[in-house]
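One chain comes next, on its own, written out as structure tokens in the form predicted on its own.
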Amino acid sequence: MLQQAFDNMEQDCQQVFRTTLSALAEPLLPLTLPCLPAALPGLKPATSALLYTLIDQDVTLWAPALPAATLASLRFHCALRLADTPEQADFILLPAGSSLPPLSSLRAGSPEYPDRSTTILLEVEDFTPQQVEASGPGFASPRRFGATGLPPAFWTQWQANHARFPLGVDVLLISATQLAGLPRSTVVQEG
């Protein structure tokens, strides 16, 4: 059974895309998505919005097992193509509670094309200001940030990912209605 996507697919996707770009330009500043579709089975509404916006026939997605209705809807609305392994994917979807693959094993781009790297869509429970202090491009001053429901050792893996800059992966952290961008240029210190 197909799930309904956005009411106005083109306009709503444009609004979500602009918000996603803003989230990456101002890292770890949670932004509320301006429009949300009904949640795909097994996913948060904001995750569904990002999938409808970012996935098309030109990219691949890897995800752990998803409900058949979710896959059918993404195939219909987005021409979803699944990657066989995380290492082959343009996007990796990690619903809440999923294990994080080693960031060092994922596509990190190349010196000539650093943009040809993986972007992770990572669901979290909520955002808090408690776990790390972040700085780098897009920060007027260091910012405190945290997210409940992150996989174990996420920040340690992130520090190693940042050390590869300008190569590395980017992450979009997603709660029910918000997202926070985490580009590879972001420096984090725990505590």
Contents of the next structure:
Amino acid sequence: MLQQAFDNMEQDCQQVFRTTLSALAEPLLPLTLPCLPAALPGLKPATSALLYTLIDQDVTLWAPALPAATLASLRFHCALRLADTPEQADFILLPAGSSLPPLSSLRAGSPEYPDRSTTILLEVEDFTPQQVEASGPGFASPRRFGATGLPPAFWTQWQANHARFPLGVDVLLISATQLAGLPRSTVVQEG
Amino acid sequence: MTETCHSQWQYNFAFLDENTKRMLRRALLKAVAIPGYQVPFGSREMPLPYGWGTGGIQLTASIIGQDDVLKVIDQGADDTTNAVNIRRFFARVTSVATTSSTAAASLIQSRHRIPETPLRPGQIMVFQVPEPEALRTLEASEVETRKLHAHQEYGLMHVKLYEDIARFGHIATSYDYPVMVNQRYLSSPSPIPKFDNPKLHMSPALLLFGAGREKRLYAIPPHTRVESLAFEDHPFTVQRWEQACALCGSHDSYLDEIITDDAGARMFVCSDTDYCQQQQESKA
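With the form predicted on its own already on screen, would you show the form predicted in complex with the partner chain?
First the chain shown before, then all remaining chains and molecules of the complex.
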């Protein structure tokens, strides 16, 4: 059974993209998505919105097992191509509760082409303050941030990921209706 | 009128097809994640030649939405050929509102100036870039310049600036003045006058750069450190004029010299027409 995507693909994808662009330009500032499609089975509505906006036949996605209806809908709306392993994927989708592959094993780009790297769509429960203090490009002043439902030791792994800058992976943290960007340029201090 | 044109012509919203927009959007997200780094993209054929802003137009087309208010400037002016045509192009293919006011715009496409009116958070500036590679005049090979960026090996550029000092007594580069973004990537600010370079530093707005012929885009996120290269004994300075603007009397803006007859008479006026008009109105 196919799920319906956005009512107006062209306009809604633009709105979602602009929110995503802002989220990465001002990292770890949760933004509410302006429009949401019906949630795909097994995913949050905001995750579905991002998939419709970013995925097409030119990129590959890796995800742990997804419901057949979700895969069928993504194949129909986005011409989804699945990667065999997380190490090969352009995008990695991690629904809430799935385990995080070691960030250091994922595509981080090459010194000449650091953009050829993975983007992770990581579902969390909610954004709550007071886990870490973050700074870097996009921060007028250091900002405190936190998310419930993050994989264990995520922030430790993130520090190693940032240390490889300009190589590294980028993460989009996704709650039911909100989005926070975490580009590799962001410096995070725990506590 | 514009509404009729849009439906009549049957162009997709903002001219580009959705696949192309997605490709550009994914590239833009990587560009923002790696400030100052040039991301390759598949530049499309546009209905105007390379050198007329095809890179900027493609970026604008991939980010513009129905709620945007678009301003387009060419050397600071809203009413010159390139600006008028690009503004009219987007009015036709998107039906968005256009403006000449910097404060009212949510999206500003620019050929080689940053408006005098300070940008505000939430605004996006799109620069049309002829040559995105700051090192290109010093090293012709893309393979080599990629390696220089990878190793953060920017001695060449310092030697170039030093040669300016040795020859002229000062750094003679007055536009397209190289900058270090986020203390990592040497970048071209596009051929803006160096007068505008300080506005790049810790800008509250997102700055995006697109080069259509060279098929590269890059970004400076808001609140990002941008330093113009210099030496301790030859610090970075911007242009200053003895004159004030002949129209509005401003002493703070970037001035264009205009020859007014064939006997050598000349006047200096603001390059930013919107700013100049505001100044005149506030005095009237």
